[in-house]
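Have a look below at one chain only, the form predicted on its own, in structure tokens format.
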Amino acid sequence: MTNNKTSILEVKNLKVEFKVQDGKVKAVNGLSFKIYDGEIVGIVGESGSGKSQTMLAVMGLLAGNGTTSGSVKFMGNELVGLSSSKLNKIRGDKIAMVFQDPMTSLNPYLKISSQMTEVLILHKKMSYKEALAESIKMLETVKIPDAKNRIHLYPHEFSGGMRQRVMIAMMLLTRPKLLIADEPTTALDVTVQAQILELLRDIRQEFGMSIIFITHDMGVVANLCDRVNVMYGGGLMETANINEIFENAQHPYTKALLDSIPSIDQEVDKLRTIPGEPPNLLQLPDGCPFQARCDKVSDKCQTDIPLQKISNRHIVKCTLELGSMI
């Protein structure tokens, strides 16, 4: 996506902590980033990259032990020490969150009628009757079948990958301007994945809105996204538009997580995986958090990193000499 968009999401120097009894978990460690009005964002990394904090630390939704500082601004507003109550009028409203599994979203004792009308009652204050007729077009949207009667179904009475689509719908009720989408297809089989993100392209074309799809699958951000965020040790190594990334990744890890994919066109006895095990977050290392696995170390990596502009929508950290240094 071009960079003369409006951006409705801006995250400047976010730092998340996490106080345990061994001391502080560095989970996101001065992390910059725009969203741009209408276009779909991967964030992707191994497990503990610091994606799914970040955007908990963006909804106001962090674990008891967990603090925020740095700043985190949508549609101009500072989101960051926002109270509790305030942040209400936006997550749910402006702000909608997909998670990996609906069933820990949805409530087992409801309705399914009962859970998508409250969204509109209590944030459009509509009547149940106008916020009923609402919520069935909004499931006949993302495609549910017979939704006037399977709207008043309970949770387990739909298949995950209906349950899945029951959640965006459900998101989808207040308009929001930002969609952020947790691995929403993990725990789905291919064709069900396949599925949820043609929907996903779908209510960006229709609603106009954000999305941020957070994954670990390189495969899912190629069939999805307009640009990818790759994190690392909670910090952003490498950012670019989908076709750069694929053609021109220039970051190490980025490298490596793309050498990971196995290729349906080369037979290969052995998959690649990255070597050596991802940082104690508790003990990050000064400089790259990557450096004890990167095949291109050197002394300067213990140091502040540098950012490198490679083109007008591609950056880069790190030490190796890759383009202008902004």
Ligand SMILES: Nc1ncnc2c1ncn2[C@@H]1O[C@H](COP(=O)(O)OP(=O)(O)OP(=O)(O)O)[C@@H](O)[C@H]1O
Given for the second form:
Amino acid sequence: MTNNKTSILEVKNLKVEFKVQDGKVKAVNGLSFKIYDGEIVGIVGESGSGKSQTMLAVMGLLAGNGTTSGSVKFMGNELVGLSSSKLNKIRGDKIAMVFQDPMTSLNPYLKISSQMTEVLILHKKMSYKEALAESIKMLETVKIPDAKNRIHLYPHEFSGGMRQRVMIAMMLLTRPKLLIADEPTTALDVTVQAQILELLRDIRQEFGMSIIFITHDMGVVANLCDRVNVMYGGGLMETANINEIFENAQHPYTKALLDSIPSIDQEVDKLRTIPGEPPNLLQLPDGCPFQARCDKVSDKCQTDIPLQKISNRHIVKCTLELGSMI
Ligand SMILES: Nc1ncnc2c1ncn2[C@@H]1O[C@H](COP(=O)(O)OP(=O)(O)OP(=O)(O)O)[C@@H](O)[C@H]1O
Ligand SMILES: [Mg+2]
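Hand over the structure of the form predicted together with this ligand; the form predicted on its own is what we had up.
Everything in the complex follows now, all chains and molecules, and the chain you saw is the first one.
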């Protein structure tokens, strides 16, 4: 599936800045990447590396103090600078986003039936009866038991894992081509988390869509994704297919991230973290944002950082001599 050449999303030189009292927070800095048809791509990186803001910028959902520049092409159409009504239409129809806490998207005062049918009545012009039948079908797709009756419950009457499934069902109603999931399983216990990952794999197949899965958990990435984008300081450090990342990571930051995955026999107090602090986004250094924490740092790291191709779809942004320059 990852060999498919058609890209559904193409992000070029994306920048996201937030105006704050002390200056500008440079959350995303000249980020470029592609998402191909039908693939599941993990976006990993430490807290604050710009994962969520990248995707919120793609969706046109940045906070009021944020600005976006660069280009975001979805199925060939430029999204940056699009009017909010046109963006709303694409958002509702073709791109969907699932958040860590389903209650950010579910209305606690409305039954699931009202919330789901409303989407279909609005976007697909269905009658209530048609919309209800389709909504029940979608709840069955995400394996909600007794969907026919449970659709008439309120969100709080579901467990956390089931609520996340309801949320995913709701996002699938319009049959989007791209599903963006922002840490949808971090609040769930390990067993329920594994079930949601399996569900996402199944629905990708069934709906023929691409999925972007944001997480800081490399273990989750290993279980779910075809490819991974490693972010640091609002930039892309390395991208590669999943086997390649785990067997042949090149960027010092990716290696450090992989080293910090706990193994089963490790005691919690011996967990490794990457030494040093994340960069100050108000005063980013020239060149590589990881230079202050990198054990391979050299003078070259303060200049423009080259992109290097290691193998098919394995690209690294680093001054170390690794592959061929792009
Ligand atoms: N409205 C805002 N104003 C100022 N800074 C912001 C705003 N929203 C986000 N930021 C900053 O942008 C940076 C990137 O944030 P982002 O939410 O993308 O991080 P993340 O990689 O998703 O982290 P996490 O893993 O914690 O979710 C952070 O330093 C954050 O504090
Ligand atoms: Mg985030």
